[in-house]
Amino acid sequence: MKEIYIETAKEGLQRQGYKLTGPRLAIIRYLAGEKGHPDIRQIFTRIRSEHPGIGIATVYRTVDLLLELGFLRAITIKKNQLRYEVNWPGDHHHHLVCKGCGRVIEFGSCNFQLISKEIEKVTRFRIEEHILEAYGLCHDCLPGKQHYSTEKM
């Protein structure tokens, strides 16, 4: 899957007339192998170890380009900080974002399709895709470490 993403991103950049520079390819490869949700600083630090001459502006521009072309997704965490993840083809998941520590938890369950037709009918708006991010506190940040259970759901 990682190699398919890398090739798809490379082809997409070339198709749009962008050069495949060493730093761009390093960023794409890093993101394809990243399991978490890095921010710009984390991406920059990792890429700089391989490309010592890279500037943070190059990382910003490349990430913005990958977002624009649909190869990345941005997740907003506390205080409008952005984290990034690969936009894997066919992948559909959502995020729980802790407002305390900034932890991002992925979940795949989505019942949005159950209400999307009603929303389209009422608003006369055709929904083509959606992203769900819920903000709250993870178990570690809950005051008094309150017990949480899904047994009564």
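Same protein, the form predicted in complex with another copy of the chain this time rather than the form predicted on its own?
Shown below: the chain alone.
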């Protein structure tokens, strides 16, 4: 799976005329093995540990490129902080974020395609992608409904 992704990304870059450079390969390999949802800063520091010379600008550039080519997805865990994850083929899922502790859970039960055709017809748009994020409280953060006692104490 991971190897297939790496190969597919490499082929994709080359087919579109982009060079297979060391920094790009390092970023692709790292992302292919990352299970979480790192932000730019995390990607940068992780890559730099085994590829010390890399610059932050290259990370921005490569992440943008991988987004454009569809090898990455961007998600919004919290305001003003984009996070990234591999866009595994056939793995369509979304995220549930706990507003208490920040925990992120993925869920695959998306029913957007049930209404997208109708929306396309009405709006005459061609819908290519969508993002869906749900926010709430996880089981650990639920019980203490301290909102009343601590909010304006």
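Numbering follows the first chain given and starts at 1. Given the structure is predicted, the values throughout are model-derived calculations rather than measurements. Rigid core: the largest C-alpha set superposing within 1.5 Å between the two forms.
A movement of the C-alpha atom of residue 130 reaching 2 angstroms or beyond is seen between these two forms when the two forms are aligned on their rigid core. The two forms, fitted on the rigid core, differ between these two forms by 2 Å or more at the CA of residue 97.
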